[in-house]
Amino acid sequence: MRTRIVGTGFVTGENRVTNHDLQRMLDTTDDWIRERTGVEQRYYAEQGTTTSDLGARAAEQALADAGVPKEAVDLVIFATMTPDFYFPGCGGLLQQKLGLRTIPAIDIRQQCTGFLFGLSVADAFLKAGQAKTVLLVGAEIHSGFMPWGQWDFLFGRSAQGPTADEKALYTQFRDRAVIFGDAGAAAVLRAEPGERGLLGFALHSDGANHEDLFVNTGGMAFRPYMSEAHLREHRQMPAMNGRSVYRMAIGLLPEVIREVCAAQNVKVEEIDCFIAHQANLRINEAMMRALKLPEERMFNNIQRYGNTTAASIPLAYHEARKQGRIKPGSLVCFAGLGSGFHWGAALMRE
């Protein structure tokens, strides 16, 4: 028996925001953003749309794609770093919104590798016989981090834009503000006989350098855990040492891909399609150079959606599958690195 992905689906935030739209909010250009990140556009959710909303919408699509009724789902795994509330987590909220039975719902927090770690959790439950149908969801609303207050102007519904002082403030966060997008993606997993399905994982965590990418407020390291001073300092915006994260990614990801391949007696060059976390197009390009493989083996869609954290891997997998880049029998490698830091890779025979 192997764990197989039998259906997928995704949704984005309701508002498409191009690089040219962001030029009106802060000091940047389309060329500057594309050169450093590869992002051309992203989607932001409407105010009032929550992470669990996007997750539920994506889950409905995945269930329909799989041809699986809601009644068959017996475990939910929800991966996000942008939950609706400090607590409770989004898993139970999704259960209620979908009208599922009172099945267990697990929330996990591995940020950009949330879906990858979630695959391993689902695989373990299915192989142990503790579940028969798992709904795995990755969803994020990053726009809640963003410092701007002129949302209607950004969405083209108002002529009232930022002042010069506000634009200068927003520009302080330019390196992060241009990267992220809002999306939800989901997969339905079942254990089935045969050789197709998940083959193995290589997963790692190391908290030593967590301050290279973290949110420096909103936790029990502070009293109160959120203060007016922190909000004035816009600490809700992730703090990031971009150079350090880039070095970690281009060093650790090729290494962990080789690790999972060695464990499964697979040669790296046998992999037909790489589905990596969509953090930065330049990272994925560097990863393929390090593996000495053509860039065409990597499926990238960060150009259209930005970095959607826990949603990025399932979103990319869904599109690659629907576009025919992944066919029955294809050897697929999932890989990613996320804050914490967590990183890993998984192999799957489609």
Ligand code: UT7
Given for the second form:
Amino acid sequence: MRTRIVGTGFVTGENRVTNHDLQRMLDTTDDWIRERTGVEQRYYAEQGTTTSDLGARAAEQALADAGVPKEAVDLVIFATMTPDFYFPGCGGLLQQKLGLRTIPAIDIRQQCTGFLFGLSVADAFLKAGQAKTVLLVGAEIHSGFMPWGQWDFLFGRSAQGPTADEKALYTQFRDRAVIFGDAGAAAVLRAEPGERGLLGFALHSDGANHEDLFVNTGGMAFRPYMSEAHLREHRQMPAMNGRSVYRMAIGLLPEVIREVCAAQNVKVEEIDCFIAHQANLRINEAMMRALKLPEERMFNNIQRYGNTTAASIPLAYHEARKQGRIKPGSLVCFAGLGSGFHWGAALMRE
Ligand code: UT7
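Alternative state: the form predicted in complex with the ligand, after the form predicted alone:
Let us now look at the entire complex, which starts with that chain.
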């Protein structure tokens, strides 16, 4: 028996925002963003739309794609770093929104590798016979991190833009503000006989460098766990050492891909399609150079969605599948690195 992805779906936040739109909020340029990250546009959710809403919408599509009734789902795994509430997590909220039975709903927080780690949890449950149909969801609303308040102006509904001082403030966060987007993506997994499905994983975690990408507020490291002082310092915005994360990614990702290939006795050149986390197009290009493989082997869609953290891998997989880049029998490699830090790779025979 192997674990197979039998259906996928995705949704974005409701509002498309181009690099040109962002230029009206902070000091940046379309050229800089494209050149350094590959991003051309991203979607931000409407105020009031939550991460569990995006997850539930994507899940409905994935169930329809799989032709699986929601009554059949017997485990939910929800990966997000931007939950609706401090607690409870989004898994139970999704269960309620979809009207699922009172099946177990697990929340996991592996940031950009949430989907990858979620795949391994799903695989373990399915192989152990503890679940027959798993709904794995990755969804994020990054908008709440953003330091600005003029959403209607950004969405073209108001003429009231930021003042020069506000623009200068937002510019302090421009390295992070331009990369993220809001989306939800989901996959339905089942164990089926045969050779197709997940072949194996290589997963790693190391907390040593967590301060290179973390949110330095809103946790029990502080008493109280959130404060006006932290908000005044804009600590709700992730703190990131972009250069360090970039270096980590281009070093560790090719290594972990080689590791999973060696464990499965597969040559890296045999992989038909790489579905890597969409953090920065340049990271993914560097990864393919390190593996000495043509760029076309990797499917990228960061140009249209930005970095959607836990949604990025299933969103890329969904599009690659629908566009025929992944066909029955294709050897697929999932890979990603995210805050924590967590990184890993998985091989799957489509
Ligand atoms: O999934 C989450 C994991 N995160 C990542 O994988 C992030 C990995 N890192 C990156 O992708 C890149 O480090 C960034 C895209 C975030 C930043 O690119 P960078 O080339 O590392 O830029 P930098 O932060 O070192 O800044 C270089 C210059 C600075 O100007 P000066 O000091 O040289 O004059 C920045 O102020 O680029 C400037 N800059 C910008 N300019 C225009 C930074 N962000 C922007 C911007 N627009 N948005």
